[in-house]
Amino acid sequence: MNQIFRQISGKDWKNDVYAIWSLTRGHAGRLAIAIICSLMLSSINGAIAWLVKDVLDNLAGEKNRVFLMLLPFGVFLLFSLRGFFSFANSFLMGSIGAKIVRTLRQAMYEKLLRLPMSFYSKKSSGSIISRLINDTAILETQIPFTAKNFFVQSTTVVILAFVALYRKWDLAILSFTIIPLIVIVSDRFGRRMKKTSSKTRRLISKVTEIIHETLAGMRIIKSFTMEEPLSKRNESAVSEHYRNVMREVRINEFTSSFMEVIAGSGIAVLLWYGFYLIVHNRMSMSEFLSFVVAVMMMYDPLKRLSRVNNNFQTIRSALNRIRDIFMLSDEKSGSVKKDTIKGDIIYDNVSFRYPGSPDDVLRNVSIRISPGETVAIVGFSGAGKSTLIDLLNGFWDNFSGNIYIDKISLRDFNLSSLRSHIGVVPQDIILFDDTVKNNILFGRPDASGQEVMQAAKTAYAHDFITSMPDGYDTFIGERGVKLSGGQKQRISLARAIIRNPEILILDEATSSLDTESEMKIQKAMEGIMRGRTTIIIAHRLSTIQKADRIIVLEKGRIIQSGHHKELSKQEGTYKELYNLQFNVTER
């Protein structure tokens, strides 16, 4: 897949035709057979036009009875071959389109996995899904259809043009005068189609975004009885998309209508001049009919070729949106890989602001966390606690200052290697629509079943897991919808435990647990944290009183640092937070 990805990235995307070829060239064998089938189809069409004169001469002139007997079989054979080659061509082109989309979707998915977090902060997930599903679906249907029409109809036009020229070259040249008009009209409508198709892709992306947001936020929608307003919002987006789709339909149909008018004009002139030649004995009726059949059969392919341009513009609009993904730079990653680390962390005068934000989230932060030390980060909402952890995970690289792990700059680390040494239990728990076992194995896919069970026991999740219908093989639904908040958090904790990381990050790891479960897990976590560097982000200060050190953040700056006992006696943010929580407890 990496080789395929390289073939359809970089310079390949700078030219639309070359991009399509890059997607297609991996299936050159099938394409070659499909082209041969196109040539055979075109040859059969040419043969039909060519034989008209011989048929008429043998039947009307010579009254050849043998020919009369063989004619039905010949017609049957030609049309049977035509059907076979048409099927083979359509099947091969369709399979090429399906294979292209399979390759492209996989390549896009792998590309999305490599993009930095800054991309996901600017793009909605609905928009990304739309490009991955809707835009690639356009390529699946349009590339084979357009390629088939291009090869079949263009070769048909060439062969039939040869037949017409052979029968009567001056009459053929007269009939060909409409071709420049077809090209001009096709180009004009093609330009409009590209613009309209690009808008259609954006509008269907908006519809996808609304649907994705609705499914993700269904609990909130129902809680706030927002069904009707959201229904109207979706109706507006769907209606706008429908109107633009109808614009595409009109452009296609206008193209066909103009082609009919042009073809009709050409045929009228052709008939007038042809009959003139017949009346003046400069052309036989059989020659004229053979010529007319060739030209009439040629006009239909010409009309289809005019729509090929419209279809190509639709392909270009989808390619442009897909190109935007592939042309983005991957996450910046260094080359240093470590099998093990000590967990010595240094934040050296680190400042950071999110893209588009006018203010720094972190300001001149300097922290030294020794191997095996447990450090708690506290502060009011928006103080920069989670951002501090995100930087350590390498999610953002546009910070000033530096971060070191074991005296190696974070920017020099290979990101996969770095993250393999970090275990995270996030506050916003993400579980996957899979079994309990596989969600825990997400922390370390090569772990044994016994290790999975032991991690679950350590996280006090084993009992509720075994009470589920299929135990560890129970599917828990999207985002763990079949579990309670506390159950989700315990599985998330087990996922971090099984990773056995040198650096453990707990972002409100017990916030969804009841008091009894919290006490049990806190006791278990004391054993897990022993000997490894641990960073705890906490709002409930009862969970961090045994931390080796507590760091207090306020508006991105470190304003206090020390043990719980000394900080709780000092005037400042920590005491304010402590007293506030104590008073809440007292109530």
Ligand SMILES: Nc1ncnc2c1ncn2[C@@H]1O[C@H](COP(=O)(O)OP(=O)(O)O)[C@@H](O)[C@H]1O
Second form
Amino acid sequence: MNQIFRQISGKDWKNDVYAIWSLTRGHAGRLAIAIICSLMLSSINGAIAWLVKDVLDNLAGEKNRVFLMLLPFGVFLLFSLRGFFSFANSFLMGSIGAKIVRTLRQAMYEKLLRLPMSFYSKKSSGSIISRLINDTAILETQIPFTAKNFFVQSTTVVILAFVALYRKWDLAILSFTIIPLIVIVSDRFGRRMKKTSSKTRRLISKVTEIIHETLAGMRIIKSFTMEEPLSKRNESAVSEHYRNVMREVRINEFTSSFMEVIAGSGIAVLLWYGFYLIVHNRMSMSEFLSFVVAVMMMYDPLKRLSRVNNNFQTIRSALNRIRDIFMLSDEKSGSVKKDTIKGDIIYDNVSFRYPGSPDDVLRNVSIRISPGETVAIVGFSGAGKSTLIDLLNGFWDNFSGNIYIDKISLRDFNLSSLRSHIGVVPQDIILFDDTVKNNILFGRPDASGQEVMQAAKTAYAHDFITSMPDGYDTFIGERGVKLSGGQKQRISLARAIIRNPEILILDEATSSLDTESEMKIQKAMEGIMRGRTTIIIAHRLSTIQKADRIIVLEKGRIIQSGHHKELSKQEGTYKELYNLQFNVTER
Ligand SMILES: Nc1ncnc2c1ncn2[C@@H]1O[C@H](COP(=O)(O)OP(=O)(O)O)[C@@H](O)[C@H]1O
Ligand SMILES: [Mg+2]
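After the form predicted alone, can we look at the form predicted together with this ligand?
Let us now look at the entire complex, which starts with that chain.
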């Protein structure tokens, strides 16, 4: 998929056609049958125009009874066949569109999973969702529609043109002179359409974004009674999108109306010359009518063809937005894989700054953590604690200095292998809209039911889980809305435990617990931490006191380090934090 999209470029339409073809290639069989159906359809249209002369000749002249008797059946047959081929054509084209979009959506989703964290701190989720849903939906409807129009209408025009040429070539050529005019007009409008359509795509992504944000923040919106300003914000986004859609409708309809005028003038010229030929006996009445029917029947296909360009520009703008995603580089991953590690961690003079932010978040951080050691990291909010452990997970690769795990540079590690040795209980607890059991299994999908229960027991979650209506099979709602903060935290802890990681990272893991749960967790954690390298970010005293070493971080620098007993005697940040009883509200 990446390769397909690398070939598209913003300017050259040939590359876009090639990309569409690459996406379609897998369904070439269907496409071929669909095109044959288009040809049949066009031929039937041609036959209808053609027959007009014979019918009129028979009615006016020889009156061949057999022919006239069979004609109604013939007409019935032709129309039935036209219906059939039209159905088959639409069905096949539609199925190709749907298949392309299915593949595309899955490929895009997989691409999203491979993108680095830096992408997600830049792009809004609304814009990503919109590309996955809205832009692919445009392709789903527009590709088959446009392809069908293109194949059916262009062949119809060609076949009808042959009928017209055969009937009276000079008259035909005269009436075809308007075709260049149609091409020019359709090109002009096509350009406008591409611009407008890209804008519409952007605007709908804004709308999606607002909805997404609103759903995630409903609790806050209600308690701060933000309904009215948000509703206004939504209205302005929806209205702007509406205005742009109307612009598209105008361009499309303007194209059509322009065609009417062009067609009208063409027909006027045609009638003028046609009447002249008939009056001077250079053409028969029936020939002329057959000719007129052919030309008239060309009118609608030509009108549709003139819009094909507009539709193609819409497809291009959706395709280009999808391409933006595929063109991004994947997370950089090294090649070293390890089945087990000891859990030896070294930060060697690490500095880091978030892309686009002016200051370093971490400055010359050097830490060495031995296997099995428990290190607590404390510091005021914003000091860089979470960032420090994000680096260990390989979320960012643009840091300076080096990080080693078991003496292997993080940059050389295969990311999946690296992460399989780390269990994280993050600050923002993320649970999925699934059962308790599956949320814990997320830590290690191949674990047994017994192991899930064991992990839950260790995390002191077993009791509350079994008291829920369906026990381990209870659905916890989106992001775990049906659970309390402490319950979510314990499930998140069980999820990290079941991984049995050599390195355990707890980011404020006890912050939203009441004293009782905290004591339970405290006990649980002592058991869990044994034999593992543990990095714990905490503001609860009890957790920190037991740590082998405490590292105090301030504005991205290590300013103090040592055991609780030493640090609490020194003047400095630790003492300050200690005196505040770690009541600093985090986040
Ligand atoms: N994705 C991000 N992009 C830019 N700045 C960030 C990002 N995440 C955190 N920061 C900034 O980095 C600093 C450290 O954040 P963090 O590591 O979360 O601190 P802590 O966990 O100690 O509270 C803060 O000033 C924060 O605003
Ligand atoms: Mg933090």
